[in-house]
Amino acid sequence: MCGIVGYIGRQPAKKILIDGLRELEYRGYDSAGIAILQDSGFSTFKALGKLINLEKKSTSFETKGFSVGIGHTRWATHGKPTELNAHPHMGENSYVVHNGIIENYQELKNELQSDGVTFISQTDTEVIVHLFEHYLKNALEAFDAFKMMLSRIEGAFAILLVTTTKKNQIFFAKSGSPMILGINSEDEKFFGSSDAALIGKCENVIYLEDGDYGYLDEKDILLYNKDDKRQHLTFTSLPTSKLSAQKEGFRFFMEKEIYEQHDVISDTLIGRLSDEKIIFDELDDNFLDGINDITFSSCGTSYHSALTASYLFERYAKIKTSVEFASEFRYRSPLLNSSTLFVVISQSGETADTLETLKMAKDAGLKTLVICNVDNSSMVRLADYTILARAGIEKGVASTKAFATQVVVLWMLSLYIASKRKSLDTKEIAKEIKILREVPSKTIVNDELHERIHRLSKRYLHGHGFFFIGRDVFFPLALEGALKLKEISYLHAEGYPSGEMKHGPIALADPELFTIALLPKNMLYDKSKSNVEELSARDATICAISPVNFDKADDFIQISNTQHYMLEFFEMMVVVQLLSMEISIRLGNDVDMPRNLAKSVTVE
């Protein structure tokens, strides 16, 4: 969830860039940097951690007169959070900042290295600046080299590039990642990843479309579309609310974060998949030495991701796995064995109960691993190993994209361990990796689906409660769906294994009991269908989510027909998130700030 800013004009460029980056902090980042070009050349500053560190590094630097500047906040994908991996990235005479993923970066990097180019970072972004300079050697104009570079890169990107060969210009391109170009009454020009970075600095903006590219200088803006046709400049007025701008047009942060799941899952996968194996640079060859079983400890939504993982670890890695509520585990007298890998999961890395269980495991001499979304958090500092999810900042109290990235990480980890334990062969792992690559596309929210869920939601505002039911990994998803609804709608909801209905809960079945039935085609469909029919026969109101039409359902939400249950899992995840949100909105609740809840639970 990186952020980009750019500026060309005569104001103090450093202040404008850093102020813009500060407005993008909500997107999440682990390092930041700026590069400013004046007649005397480039001045560049990078720092790990928060923007205050960047400000301290650049305290004595100021610009005078005209300058061109670019800045970036980075959330690590390719390469660890280090100053070398922080943007802007440099060539011999140029600097670049980039959001997104260059999918063919390794191919391009190999090509450039064979041509004598030296890389100093682990990032995909550095390929951009070196490829530009490669073409610049023979191009008539720098813009020609920029276009040739664009023709070679594949993936999603928003790019700003500055070079000493054109000291008064910024080159830009957008494909898949957001980019906004702004202008003020003094004809100064700005770039930002969202409106928030531009509010107060300019009045009119162009929201660049995928495939747009061009360059600008102090006087002109040249904009081309994906068909290489020069575009007439059509500006729109900039919103005035920074909070609204951070929501990027969505009604709530939660809604924005549901829609972002496609991007953050892609970020979580990047650099960790080859054709036949899972790559975790964070883990060494001794990671599993002496390990016979795994214990997960977590709370809330993270508990549900751990429970999902328990099915995957035993199915693929063939390793005994248990899942513990951290709030209970810390007050038991658990039998801790040094042959157990102790895994804690937390969005913030500060969850008090989970942190205490990590300390217990460390004190008992267990090998420990944290799955976390925040680098340098308490759990990350304490655990032996860390795998970072890459969800970016999650502002909605009810977790969505953090859950999605946790499950993706854990699925990958189950395959990584399966490979080490040889419980799956190379072909089987390659097949799962192919499925993993499809996950981002299954979390894209289309307008038709969202509108259908919006219309359905009006039926589910009353009654005496909800059952969310599912089998196998769809049981933890049912728990998560029920939790989402409870958190933001304040309606009573419970998640159950489908087969447990007849062992007591079915006594509640009547027309005012709403059942959200998760019916995957690829996982125990007939068994689950039979359980739902038992509820339908007792007049419960059924909302079925499935790729297969279910005639006993009062409402039916159809997902796509796939060949793997985990693809169904992620599609259903989006559906239950949207359904909970739309019910809550109809009830007039503050979706982002539900009563009595905090985002990070740092007390008991």
Ligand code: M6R
Second form
Amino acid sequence: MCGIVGYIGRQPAKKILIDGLRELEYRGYDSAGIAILQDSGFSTFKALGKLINLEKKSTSFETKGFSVGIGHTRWATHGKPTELNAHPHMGENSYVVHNGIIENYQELKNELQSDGVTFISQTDTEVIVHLFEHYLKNALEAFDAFKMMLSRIEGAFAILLVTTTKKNQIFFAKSGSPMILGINSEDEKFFGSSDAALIGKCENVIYLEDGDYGYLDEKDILLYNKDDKRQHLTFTSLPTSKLSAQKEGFRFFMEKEIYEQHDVISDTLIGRLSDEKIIFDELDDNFLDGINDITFSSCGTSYHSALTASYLFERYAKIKTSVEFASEFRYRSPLLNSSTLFVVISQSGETADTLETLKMAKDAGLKTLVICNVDNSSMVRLADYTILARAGIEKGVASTKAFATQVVVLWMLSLYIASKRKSLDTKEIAKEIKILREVPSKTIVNDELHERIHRLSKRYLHGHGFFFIGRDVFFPLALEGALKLKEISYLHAEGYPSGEMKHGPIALADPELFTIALLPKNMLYDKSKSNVEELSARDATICAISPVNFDKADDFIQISNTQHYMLEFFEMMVVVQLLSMEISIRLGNDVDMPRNLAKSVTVE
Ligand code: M6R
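Okay, that is the form predicted on its own; can I get the form predicted in complex with the named molecule now?
Then the entire complex follows, led off by the chain already shown.
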């Protein structure tokens, strides 16, 4: 998740920008950059990796007197993490930093290229600065050129732009991505993509609204809204706690991470979907040569993603899969065959057991792929191929958005392989791609749903155990729901295939046994319903999650009526995550740092 800072004033701008970026490190990034404009012109520095690298590169640079500056930390989505792809992006006389996605960038890029503009990065952002300069060349005032540029771009953005044509101004715009403007009594002005970057530097801020844009200099701020009406400036005071600022108004990182799933899933999809094709630039033409089957190896939540994948891969790609707990696999003398593609899945890329199985597979000469959220992690460095999940940094120990993005990647990969193996035709793939595009909207948390889950949660604080049950991909989701609850509530919970309850666990059924029943309309509804009825008949307490009303349930959480089971999967995922979190909060537990657990398990 990228971070943005901006500064206009007379203090040393480099330090202010880099300090601001440091406060945004919690969002995760793989490169950083700053551009500072003084009378003498621009000074720009970019570096891969941590901010210390940027500091080293700019050691000998200092500003004297007035300057304007913009800075950025980049979490690669569009184009690899390289210095060229790092922001700020350069035109002939201007620089831009941007968070979000310019959806129509390809069309704009083609247009500009045919006009003779040369692009040097693979990012969507670069079109912003070239488009601005294109209009500027047509003899428009800088602000008019900025407005013209804004009228052409589509998607989500927070933008800061500086140009030598107006050396004392910063142009800004916000739509869909966060941006805050701050001032202090020394006439300094600041921008940040979160409070955290501004705390300690200014006291009063404006949280820009979607559609807001304008420019500022040392004296004035001109702010317009989406209807192009000049706005009266209404400042609010800035919070003082950095930690709570990093949580961006949420009570816990886990809550923030649940809420941002729709955003990060969009990042996971970006550049990887055309109308009829899945695009993985990370994979080459030889990727599937000689491969007959796939083994997944992982732990915890990542194991549940793998299990979900096995249903999708066999259904769509018609390829045999096996799913292994890495901690078991590494000690059971497994038979390894070079026709097996070995896929490890890991949020951190550092989990000791999973890493060890990757080494075993490599030593045995297997082709390896890692699906990971952390670039340059040990697994990414070791595997033959990497697909990044792009969830942004995940702080809550209980994984949420990493799971969501892993499943999205795996679903896309199953379709990618299906197309290579011709197990689905173009029409069928196009249909799935349409559904994939709907996933972000299905993971938006609405207030009503959250409030309902909050109210329900008070009935689930005791009992002698929880069973999360589901069929097909809803079985791994049931496992994941149970794991979430265990981790942060310390209540006993199991995930079980619905159809297996009658083979033993149903003996536990009584009113103190809580069953969270996943009842999708689009996947084995009648079968699952019968299984839940069997439990209901034995007086188990049932909380059903379904688009279809279910009168045998004690509690019912309704999800929307869709035409595809994977859309139901993602909506239910949000419900089980929120339910676990609300139960944990009511029990007074530390949601983000549950007892006995660590975020990255680097011991066996
Ligand atoms: O970083 P990894 O995905 O390899 O981590 C694997 C597990 O340790 C992890 O998923 C763990 O189960 C989480 N705490 C689940 O919320």
